[in-house]
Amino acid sequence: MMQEGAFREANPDSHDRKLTLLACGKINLCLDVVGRRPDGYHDLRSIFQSISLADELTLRVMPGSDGIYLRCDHPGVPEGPANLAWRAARLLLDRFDGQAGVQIDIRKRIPIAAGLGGGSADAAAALLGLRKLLELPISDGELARIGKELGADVPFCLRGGIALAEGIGDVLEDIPCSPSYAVLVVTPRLHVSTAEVFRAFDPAKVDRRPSVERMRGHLERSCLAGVAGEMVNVLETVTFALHPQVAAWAKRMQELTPGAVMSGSGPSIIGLFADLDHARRAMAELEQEDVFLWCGLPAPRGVREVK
């Protein structure tokens, strides 16, 4: 038998079933930690967005086979049980359907620890892709619960568009819009501790909050100018402190549009402009930078299909 992790090269000849999709990542328009929960995790209120920067993934289902091999295209990703999308495969064959073989191929768009959710996304990937490979009897509500138990991020990868999230991230409610901006990220080469962020946050060092209710109410009558006004993100207190080098981006990137924020507990920062073209001039301004750039627009969806 073959050690499992190991990746094993498809046979042409087997009846193995095969899909490709597209991981989506994720950032916050807005973010505000509300509380302290007794687990230690804390309350959100926050508005998730798709964007169409995505990871692709090739899953392949092995009849008669065992065992999940994974195997991706960036250094830093790990291969094995430490992976979302691994343990998102273990976890259906565990339940479901643990007389076959998964192999899971990652191709890595989505910076690692960037607080774009690129893991999540993954891990929403292999469990949507998984139930149809396997055609196993699960609900979305059911797929959702499981995800939840990989991460606070997977439920929204699960069903992607713009969602406002409460809870640890995980209650979602669906806005009625259709984005009309395009979207800057800013990546820098850092590694950002959520677990440090926000075991560091302090409330008393709030000086200003979003409301999603404005900003929900300037996304469905498509306001740019109101959205950008309501892009705030209450972690920056905690991540602007810790790594300078955020902070500076974040001010840089208010230079070209005011509406600036950075994504989740960092590094990357988010700009949202009028339209492809604005978004890929200021881009330009910046591809001298040591620093992750990409430009492009919101996702409708968390997980697509590749035909």
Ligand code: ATP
Contents of the next structure:
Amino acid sequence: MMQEGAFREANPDSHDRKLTLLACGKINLCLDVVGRRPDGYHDLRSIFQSISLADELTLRVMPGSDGIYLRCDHPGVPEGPANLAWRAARLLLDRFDGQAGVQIDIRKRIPIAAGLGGGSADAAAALLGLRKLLELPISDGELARIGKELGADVPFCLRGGIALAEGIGDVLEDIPCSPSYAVLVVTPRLHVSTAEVFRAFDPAKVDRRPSVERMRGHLERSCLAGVAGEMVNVLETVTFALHPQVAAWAKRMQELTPGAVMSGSGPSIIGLFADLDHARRAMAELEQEDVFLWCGLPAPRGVREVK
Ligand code: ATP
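The form predicted on its own done, now the form predicted together with adenosine-5'-triphosphate:
Full complex below, order starting with the chain above.
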């Protein structure tokens, strides 16, 4: 008897239903913390943007089986119930009338614990993929509510694109625009704890806050210089103090583009460029360094089917 959580090879002769999806990472173009809730969570105002840096998830439904069998090619990612995609699958299987198991194969491309929402993206892909494979009558709104149980960023990852986010990041309003810039991501190889950064956040130490309203206007008018001017993340006050290396990378990115800021609670630093050529040239300047580097375009959706 297989342990739930251990991976099981699919039977090539079976008629398993299968779906492969791309789960896009997200960046914060700006981030403000506007309050603290009694439950310890913080209220944010932020602009979320999907990027085409994506994990690949293959889902296989195994009728008549039970359990969730997850495998990931990155050793730092949990393969059992601690994985957000595993938990997403559990929540949907619990709503399925018949008996079915699920295999989840994750090819990790988004750096982990990087401020790029990789775990949330995987959870969103698992929710959307399994809703389809199991033919579950769950509305988008209900799926977003299930997603929120898994993590504050999951509702955004389910829709993706570009949105103004409030609440804990779950109250979303799409911004009607088609961003034409390219994104460069630099992720220093160090661990930043999101919980620790939020715990240590002190509004008195913030001397500049972003205006999400102004940023929204610049995005709608496709004014990259205006967007660059509003790229402020108040959590930099904490992460830069805890990890001076991250501050040094932000400075380095600012030498390459005026549109540079930390994403989420870090350590990733993002830079916006007029097009891919400019982003690639900037990336080439950094290639000798021991950091994760990626450049590419914004993604219009959070999750996309590939086959
Ligand atoms: P957050 O700011 O919400 O922590 P993040 O993008 O900085 O998001 P993730 O890549 O989502 O960080 O990973 C945070 C932690 O979540 C990891 O250390 C890992 O142990 C755990 N985790 C659970 N599921 C996944 C997953 N599918 N992919 C990556 N990490 C996962």
